[in-house]
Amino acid sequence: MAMAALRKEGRRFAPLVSSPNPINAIRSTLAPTEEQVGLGVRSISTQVVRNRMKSVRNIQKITKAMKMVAASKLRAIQVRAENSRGLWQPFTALLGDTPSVNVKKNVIVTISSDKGLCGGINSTSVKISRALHKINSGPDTQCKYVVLGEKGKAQLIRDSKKDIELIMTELQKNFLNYTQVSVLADDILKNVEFDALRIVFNKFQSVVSFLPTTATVLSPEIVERESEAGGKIGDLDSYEIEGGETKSEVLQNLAEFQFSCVMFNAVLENACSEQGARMSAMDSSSRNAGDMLDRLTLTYNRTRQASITTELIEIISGASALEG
């Protein structure tokens, strides 16, 4: 095998030996071209770092653009969310908010987002929903879920699929208004039996802060029962009912209108918190990408300088050897 390899190498160098200047011909064959040097081991590390820098720079552009989009959406939703708070506050003053009420049929309405990259607002809503489900579940009581949003669905369906009564997604695909939310509330009231609806959402406070909140809406029967038992809801008897409607009919209308108003405010507050959290997350991502880019630039410069220094040393060493 060694002889065969030698004969093969001999055939390769045969044309060179027959040339007028064989030494120069062999030297030119063995010397790497500029293209080969560019793809050599010394330049591979700088090429890898350069590709990595390009990727990080592209990611930074994307995160900056997403931050600007979230900021524009936040400004549009924030005013509407603050104005919607005046819808449900009169109902709280009239009917109160009793999260500690004991009922047999509990329904937890978990409001989440359809898209990610917005911090931990969806995880927070799911954790509170699971805690409420654990508290209100028992041998004589039942607790079900109504999930709004793709992210809440993805988390709750893992371990509570049998307890999910209704799933609604793509809430923010169209412009959010009261008519749209009232249709969703009407679907929930028609398809789900409940004594108490516990709505879990994130209340917007600032761009970097949101407050996990639970609002309770009671069914007309439970409101009437609590009214007869006294307490804050017992003040309903002091109001005079005009027209031909009975007290049960008035409570039915109040409960439906209260639920739609609370849902409208909760959806807007959660959407506002989502955009604020996304804006904050994208700002942090942009700054992290900038820091990574600085470190990669330093690494690239050090690697390039080391390669240049090594080549200079080899050239000087070769020149010294030729002189010696």
The other form holds:
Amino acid sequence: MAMAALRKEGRRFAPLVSSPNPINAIRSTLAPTEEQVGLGVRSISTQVVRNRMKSVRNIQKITKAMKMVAASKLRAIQVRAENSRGLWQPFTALLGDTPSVNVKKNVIVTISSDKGLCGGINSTSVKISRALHKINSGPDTQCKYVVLGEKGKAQLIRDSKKDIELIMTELQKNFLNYTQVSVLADDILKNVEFDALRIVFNKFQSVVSFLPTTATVLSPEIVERESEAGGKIGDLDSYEIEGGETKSEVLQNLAEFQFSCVMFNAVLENACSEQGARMSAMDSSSRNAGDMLDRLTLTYNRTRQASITTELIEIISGASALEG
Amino acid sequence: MASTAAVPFWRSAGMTYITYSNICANLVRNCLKEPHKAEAINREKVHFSVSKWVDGKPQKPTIRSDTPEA
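Can you give me the structure for the form predicted in complex with its partner chain, which would complement the form predicted on its own we have just seen?
Below: every chain and molecule of the assembly, starting with the one above.
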């Protein structure tokens, strides 16, 4: 029974091979309708299981190697991400980070990875971007997307095609550096009109936990408006500013630089999260492959022993038929 | 409020503050001495591909890169 099932289906071995004891095997080999009677059957079915075991073992090796690679990349980039946090913290202390600001033109910058096999981080980023889009699109407000990374592009193309403004990919060909991110930020500034930019990325808390976060950067006009209204940004007047003549010019420089710094940090943190998520995804995948290999080994041994027992029984019954 | 005061030269030339600070940083990097200079130039490489979308249709992507396409 089991052998016939293995030969025919060749698919899922574990649930089918519940009890391939010899009695069932004999019943199948003696049944006249089965055309797989014959010695060739048993070796073929163990062959199938053996091939499957070989491929699962290869996959396990590959995923283990990917995990090591991701771990080493993570170590390299984690230090830089944590150091880059110091770039935008003074900006937040000065200008505040106000996600609840009410503006007409919102642009959502979604940061995702180019490569896959990294767990669910890209889906969470896209989910948050869509939620932000829904919150922020009203009768007189407008909301657009700028997407960084192939995976985010693939997901957002499906239903938000008309809202996409810019797409940037192939970011990680060289080592991530500030110059590249600032050129990106510059492109976004030049090509997209915005009142508020909301950057969605995965913040790296630890190797196993990544928090999807939003950072809000306002355009200089809105910062001025908010500073007139008072509050945290209104304290700007109490600072003595060197360099620009007018407050609006200083604010413009600051806002652009803030955008660039926040983008830099966001891109680095997302890259860290990507490597960490890939590490844990590959780790669970190798563990699953190991489990599958154990189950397949049990199946293989049972099949092999069943076939040997069948042969023995046939020989013995043939011999006893001759005698008696 | 429109700034009638003289904007700095780079702003009137169409550059943003980001471009301005990148050019300044490039100048500083070129002032370094040899072993550090090569590392610093390495930190400046840019490569990505941008495609603008109009009305739900992607335009041809342009690749902005310091390294020539091999």
